[in-house]
Every structure is written in structure tokens, then in C-alpha cells.
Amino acid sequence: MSKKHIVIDPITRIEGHLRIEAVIDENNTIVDAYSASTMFRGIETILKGRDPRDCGLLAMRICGVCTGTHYQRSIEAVEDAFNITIPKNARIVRNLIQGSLYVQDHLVHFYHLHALDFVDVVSALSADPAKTAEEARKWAGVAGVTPYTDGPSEFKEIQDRVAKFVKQGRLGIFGNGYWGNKHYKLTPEQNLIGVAHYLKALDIQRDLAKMQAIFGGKNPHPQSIVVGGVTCVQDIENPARIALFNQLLADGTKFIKQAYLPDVYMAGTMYADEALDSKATFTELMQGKGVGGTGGGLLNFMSYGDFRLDDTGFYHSALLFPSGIVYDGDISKVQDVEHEKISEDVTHAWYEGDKPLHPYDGQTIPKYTGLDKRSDGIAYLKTDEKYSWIKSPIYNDTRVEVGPLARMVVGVARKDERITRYVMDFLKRGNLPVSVLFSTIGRTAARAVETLIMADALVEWSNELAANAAAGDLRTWTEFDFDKVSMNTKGVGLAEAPRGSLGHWVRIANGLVTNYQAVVPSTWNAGPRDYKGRMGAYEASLIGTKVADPNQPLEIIRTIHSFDPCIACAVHVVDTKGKELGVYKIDTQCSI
């Protein structure tokens, strides 16, 4: 049997540094795959010896996208260690900041990081603008809305702009694509719709980012969350700030409903054959039968749960996204998540260690062993040894997938009324079986459904905040005496980030951090083989995928992008020769 080795390094249109190696057989079907982060991560080591109240400001630097999410998880881990319950306003404000991030991040992902895996930009040049307008109305009708863009003149203007770029040989952001690949399935008119909304989304996402800054102080790297609550008292008191938030949200929601969802219906329908390897009904799926389309992968889904809906305590509140774990795609069964069952293995990661460790006991000790240099001049991963800077997280001795799809699967399995209603409405309008979710297309669709859920929930939280402030409750912080709280303790912040389950664990002794570990979504999904040789979610999702052209591995890119990789959450810079890059000292006692 003839096999070919494909190397994609770097995977582009992601945050961070990711390499994928895949082995295909004589039919161009992937029979083996390896995921590797190519840069070192070291934030945990930097946090040792710090005042735990400062950890959030440093931990947010783990990622350039989900800055506020790492910030809040770190703060929550310290609050858990000190047994602090935050006020109602703080809970709502944190929901608004995080929810705004979800909406903006998901929109950016679909259009600017993932859409070009479905949309052939060059094909759009041959589209008929009048027919494009008709096509836009068709897919908006599926979503039950009017189209965001439906004028032939608007589509013609965008077409002319792209044509000018092509003629001048400067495609810019659309350069170096696999244009013309036969696994692009949209018509020229559908491609023009995608390009038009891609460009418009550049403006929309900027306004959505402003929503995060209203209560966060700025974006990225918000600064209003502190141990015990939030600091944005004047924003809560001022109705104009809440009104601005609501207006930006309304504008963004219009685009989500009239462009994003119709575009996902369009792409999902045109690529449905890849998602419908299984045609199980909802009833059959509830019985654990018939799952798995192209890109389905592990079929084990986990969500820590997130977005508290009341003030009964961090781990006791009702949640927008319920917590749970579903095995083998069987949504008739769901189990509770227990963080004690989480561990990280480094058998195939460039770290020292000989057994899986719980994050409270985790170690981050680099042990780089290099690549395998072959005679053809290409340096391949040493896949039998260590081959990634990402560890391999394990839950209850099982590899799992996290992210929007996991949250929707767990929500349906939990029979959560809101999530089930949104998911089933989406599938009904698209005339799609539930089994379509267990695929690359389904992962993308789940993110769109979640975006709509979040946009609607943000309206509820904004109204709740306004009503609470109007009633005279302006409390934003729970006072605590740092010198009197336990100086020898530990805590964990478990919740969700846009890309999936995120946990921060901290140990504190004598008022300082003695150990800190973050297990992030892209670690769960992008991790290499574990000590039993089991694949991570990225690797498993590629098995069985057919590649039309090995020199243009569009199908690999499409499936990996469906997870929305963010490898900054798993890596940070290091000098490969071990040289110290710099030492910085900050005088915090300076006088003015």
C-alpha cells in the first residue's frame, strides 16, 4: 500500500503556531495524523512567587484573543481559594464582558479565519450580481429573516473591488488561497455573498469589540475585574453606557441573524454530504445510535459550564451553558464533570515527567528533543517520541473534545430548554438531521447557534443590570482582608472560553503562589498522543478525511479551522538554545 506524508507548517489563519502532519493512502484518505504546537509555553512558571491578586493581569497574556477570559478564570481561581462570593452586579458585568467576547470572537472566526475554507474568492468574480441578490434572499429565507445585503449594485461594487485587486496582482488578505480546488462547492454567486459578508464583518466585529471595552475598560486586556468583583462602578450607574452597549449589540445581532446564520445554512447545505455519513434521527441519537460525519473525531464532549444566571454561589448557580460530559456521541447519557479526574500527560510533549498529573500538582519543565531530519530535506516530527509543546489533557482516562459543539451537545443531553430549542430550530430550518452536528460542518454550525444564543442572553443580562442599578443596588465588590484570609490554600476557576473548557489552578502558601497551571481549550483539542497512544481531538478529526489534492490540503485546513485553533493559549516564546532573552524589574513603590 502506497502512502504519502503531508506536512502543513504553519497552519495559517489561526492565533499561534500549529503544525499538522498527515499520512494518506493510495486513495488520498487520511489514515494517520499528528498535531504539534511549535513554540514553548511558560506563563505558569512566570506566575510562581507572585501575589495571587496579581495573577489575572499576567494570566491574560496567555492569549491575544481570549485575554479577558484567562483574566477572569485566574481571578475566579483566587476567589475560590479565598472563599469569596462576588456581588450580583459583578456577576452580571462579568457575563456581559465574556458574552461580548463570544459574539465578536465567533463572528471573526467564521468570516476571517474559517470562511475561506468554504468560499472561493476568485470564483466570485464570475458571479451575476442580480442572481447573487436572489441567492442571498433564498438563504435568508431559510433563516426566517430578510438578507443583510441583497442589492445587485452592492454585490457588483464588491465584485469590482476584488477584481481590481486580482488584476493588479495584489490579493492581499485573499492571497495564497487554494482557489479553484475542486473541493470548493459553492456557486460563484454564493461565493460572492461570502466575500461581501467577509468584508462587512470587518466593521461589525470592531463594534462588537467596543462592547467588551464599555465594562472592561479596554479591549483587548480588560482591567475592570478584580478579586472580589469588578471596578466599573460609574459604567453601571450611567444609563448612557448601558444604552450604548445595547445599541452596539442590536447592530451586531442584526448581522448575526441576517448574514452569519444564512451563510452557515448556505455552506452547511452545499457541504452537507461531508456531514451526513450518518443520517440518524434525533430519537436514534438520544439512544446513542448512528453518529459521526467527516471530521467528527473523538465523539467525547466535555463542558465545564459557564455564565451564572443567579447568585447562589460559583459552583451552585444555574448556568447558561450546563456542565457535563458525553461519551461516544451518546446524548442519551450525560455525566457530571469532576475536576479531580483531570490530568495532563507529557509522554509525547516536550516536557519532563513520567506520569499524568492533576493540575494542582502539574509541572512545566521543558525537555525539547528536536525533529527528525530526513534525507529529503524535510524535518518531520518524531511521532514515536515527543513532538509538541502542548501537553495531553485527559479526563477520567479519556481524551475529549471541548468547544461550542461540546457545549451544544452537552446542553441537548442535559435537556436544557434554551439550548435544545435553538439547536432544533436551526436544524429544522435547514432540514438537517441532528447527526450533522458530529462533523466539521456541525462544529461550525454549533458555533453559529451558540452566537445567537449568546446575543439574546446579552440582552437579558443588560436589562438585569439596568434594573438592579435602578433599584439602588450599586455594590460591585466583596470586601475581604487579604492579611486575614488563609495564606495556605488552593483554588480553581473552571468555566468556558469561546474555544472550550478552560481551567486555572492555583496553590498559595504564605500569601504567594507556589504552583499555577492552566489547562486551556486548545490544549484539550490540539494535544498530541497520550501515554496510551490515544489521539487528541484535532488528530482524531482528520482520520478518514479524503484529500482531493495533496498539494492543496484544503480539507485538512477546513477541519482544523472548525475548532478555531488558538495556539497562543498553549505556547509562548523561547530561545531554542536556552539563552536568556531578558530580565525586567518593575519598581512598584515609585513616588510622583
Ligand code: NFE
Contents of the next structure:
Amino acid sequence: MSKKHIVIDPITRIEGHLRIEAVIDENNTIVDAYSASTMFRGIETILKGRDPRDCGLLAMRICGVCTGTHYQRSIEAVEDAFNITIPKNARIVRNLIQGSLYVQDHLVHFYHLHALDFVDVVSALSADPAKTAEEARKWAGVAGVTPYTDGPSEFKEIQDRVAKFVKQGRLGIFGNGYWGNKHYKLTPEQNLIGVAHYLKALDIQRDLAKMQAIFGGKNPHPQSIVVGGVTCVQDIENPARIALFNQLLADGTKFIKQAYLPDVYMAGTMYADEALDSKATFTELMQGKGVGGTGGGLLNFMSYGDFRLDDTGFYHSALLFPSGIVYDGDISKVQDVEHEKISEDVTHAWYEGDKPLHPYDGQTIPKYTGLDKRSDGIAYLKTDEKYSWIKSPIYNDTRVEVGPLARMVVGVARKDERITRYVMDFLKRGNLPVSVLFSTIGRTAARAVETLIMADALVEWSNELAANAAAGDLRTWTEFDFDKVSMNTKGVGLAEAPRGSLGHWVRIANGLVTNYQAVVPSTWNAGPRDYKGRMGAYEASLIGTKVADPNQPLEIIRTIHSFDPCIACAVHVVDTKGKELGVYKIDTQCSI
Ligand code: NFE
Ligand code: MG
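After the form predicted alone, can we look at the form predicted in complex with this ligand?
Zooming out: every chain and molecule, the one shown earlier first.
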């Protein structure tokens, strides 16, 4: 029997425009996969010729989701270039803004972008509310808490609301799911828990977003970070602002502990067979033999490290997330990350260039070569040539995965006490083996564990800030004389964004930016094949996945969503002339 070609374009419930092409064999198993950004934008080019002190505000416009993270990386790159150290209050405030972004972003991802890959909304209509309450208590019990939503009446009320939508034929946000697909594995009661928390999370995430605005001034796109420190002096001085932050955090943390974590245990357990369907044993996985479960992928994990816990210096401080790289899923070894080993390749990306370049020397010169001629009414990607607007980042001549799973794997490999404790506690409570992590489910679970780590760390940091201010230290900015700093210099900001490792590189001559490159988490994960034909993380994660129904590629979407794609970030070049760059067929089902 011949192979079939599945095209999903666009992938929905992500940021930006992503197309996935997958080839399945006669058993509906994916044997080949391609990830393509179909969107073309441009910030790096806009930054050329600018005052370096303005970079942060402009670079942040790369994205509307992880805005503050680009802002901070960009400011750090300029601080690195000018050799500026920021005061303690600025370090803590930046951690608070970034940490708030993590908890909000991860929560939105799990419920609003990813949960419906596991939760069948229509099935929730046949749930028994009393049994649902019992089920919620069971999963909360696994997490060692009481359930966030307690009592049958609340579940009944939510069920009635959804039933009303359905009756009127207005499924709205729930309109286009693959409801009824046999790879949905939750019971009706479990599905009702998922739907209930989906709706509640809409309110919770709004309040978590407010936390970013307390010290950031506004959200999205905060504005209180400047080269040398932060500007939110009043908010640091005023105990009521810190108290408000703590209150919003406490309310959000309640939901994280009593709904998010229990729901991840529920999904993780019900879908554990997929996570563990690898033929390899854990020992073999640890030795780099065999692949992980469904969605495992590259098994090379990188973290630049982030969230400084002290003031000993940018590259010297203890970090919440350690830096390192783990190859082949072998957590017995971890290597240091050296940014000199990073390059971007454009062999299969719509840019000019003939060899991988380090970001200091990176180029962004578009070269669109189009899609293939139509066959069966569809223009496929020219996968032997160029096929994406995303470049292919390479570390030390290896393709790597970045993100929450990478941070947890590197943290455990580094024997970081805090990360190991949270990860092991999660696995022990869920009665899950470590190998469950190397999969789609593992990626999703790692993000939940990270959210919990962050929520707890934020309490420590806000207390640290309050204590520092109460002790009389109100310094927020390190004064520097722009006319006296080196005008011919370069700098890098390397840290972690919610979706993974993020670097901004700036070159400055005569006081102005001469080159600017950002290599972004979704670029690492969503990049196409490289000059050696090696797959990117999305592509590799799809290989071996069995699709229940090729007309409903639920499994592909589930695995791709587990990375939380942000394609706005991954591609950041604008065609200012507004010319048509390609014609894409929009087919929210799938085309074979
Ligand atoms: Ni546009 Fe981002 C994050 C960054 S992208 S959301 O997190 O940096 O991968
Ligand atoms: Mg870039």
C-alpha cells in the first residue's frame, strides 16, 4: 500500500502560522515529517542603526506572548556589551516579572492551547456530576491536596452551560475539535473536570497577567526595564504593591496546586501507555539507545540557565534553572553550554546563505522559493529544498530541544536539589517512571512541574524584595554615562523564556547597532532540517506516532502543541513592501 501525505495548515491553538506535513505508512504510523513556518516578519533588521538603549522596547515586539522575555534579553545583551551590573532590587524585580510570565503562560498553554488534545468536550456532556466530584477528589488526592472544584453542583452547572451551547449549535470555542476520536482516552467524568477547569482558568490567567503589570507597568509589553536596572521605584517602596502581588500569586497558586497539577496527573496516567510505548527500557534510553515514547523526539536537551538567585554576577550567580546540555537522554552526563558553539543554518529555510553562522555574524536575507506544483489540488512543501521561514539553529553540530522538559532534564542531570525534588515528587506521587518524561506527555508534565517550582520561587523572591526594601536598599539603577562606555562593542543576553533557550546578540559600532540577531526557543524546536538533513525537534517528535484516523490528525496536533509553538517569535522578519509571499490552502481538517 502506498504512503499517505497529511497536511495540517494552519496548526491552530498556537501563536503564529505553522504548517506540518507528515507521511504515514500503511499502518498509519508517521514515517516522515516536516515543520514549516508560513509567516514572514522583521525585527532584527529594524534594529540596525538604532541607539542600543532602545533595543529592548523594539525587540520585545517580536512577540505578543513572551514579550517581557525578549525585552529583558535585549536589555541584558546591551548591559553585557557595556559591562553594566544591575542592583539587587532590579535583579529581583526582573525575576518577578519573568516568573509571573511563566506561570501565566504555562497555565494558558495547558488549558487553553493543549487540554483539548486530551479532553473530549462532547463526552463531558454525558458525565455524572456526582461521580465527577469523586473523580476530582481522587486526582487531587494524588497531588496531596483537596480539589479546586468540589461538589457535584458546580460540575452540574458547568455541564448545563456547555449543554446549552451544544443545543443551540453554538459550540464556539469548542467548535472544531476531533470529538469522538478513539485516541481520546478520558472518561466522561474526567472530561468534565477538564472542561470545568478550562473555563475557570480563563479568569485565573487574567489575574496572573496582572502580576506582570505590577512591576512591569503594563501587560503585555511591560515597560519598566531599562539598561542598568528597572524604573518601578514606587512599586518597590510601596508595601501595598508587593502585598497585591502576593495575593494574586496566592490565588493563582491555589489553582495551580489544586487543579492544574491534579489534571496533569489525570491526563498523564490515562495517556501513560503512549508515553511509555517505547520499545527501549529506561536504562537503554539512558544510554541513548532507542527513542522515548510517543513524541520523544531528539532527546538532546539544552538550557542556557536562568533566574539569578544572588548578586555575584551575570554568569556567576546560582540559578533557579541550571545551564547545561544533555545528549541522547543520558542524564548521567551533562555538559556546559558555550554560546560560541551556536549557529544558524538556512539550507532548508527561505534565506540566503551557504553555511551555518554564529549569531554575531548572522544574516537575515529572505529568499523565497515557493512550494511545489499542485498535485491533487494541494501545493506541498519542496522538502528537498527550502521549505520554512524558520532557520535551523545548531548547537555544537547537533540539533537540540529546548523548553520546560529540557530545563527539568538538565536540572536533574546537574543534580540541582530543588528541581530534582520537585520532579521526583511528581513522579513518585503519580507512580510514574522517569522514562515517562521522554514523550509528549512528559513535555506537558515537565511544564506543570516547572509552573509549581516557579509559583513557589516567586513567593521567596517577593519576600526577598520586601525585606531588601524594608532594610533601606532602594537602589534600582546602576548609573552609567552613555558617552563614556565603549562605543565599539558587542554583547549577548542568554537566558530562558517559557518555551526554552533564548539569546539576543548585538553588535555596536560608533554607538549604534550594526547587527542584531535573536535565536528563539521556537526556532530551536520548530526549525526545518539542517545542512546535514537532520530533523528539528518538532519533526523528530512526530516520527513513529500512530494516527488513529488520518482525517483527524489529533496525535500530530497533540505532540506539536506539547512544545507550545510560538511562530511569531521563531520568525522575526517583516516584508515591508507587503508583497505576496505565498498562497496557502487553509484546511482546518486535513488533506490527504
Ligand atoms: Ni513568542 Fe517565546 C517564549 C520567546 S518563543 S513566545 O517562550 O523567546 O519560542
Ligand atoms: Mg533570529
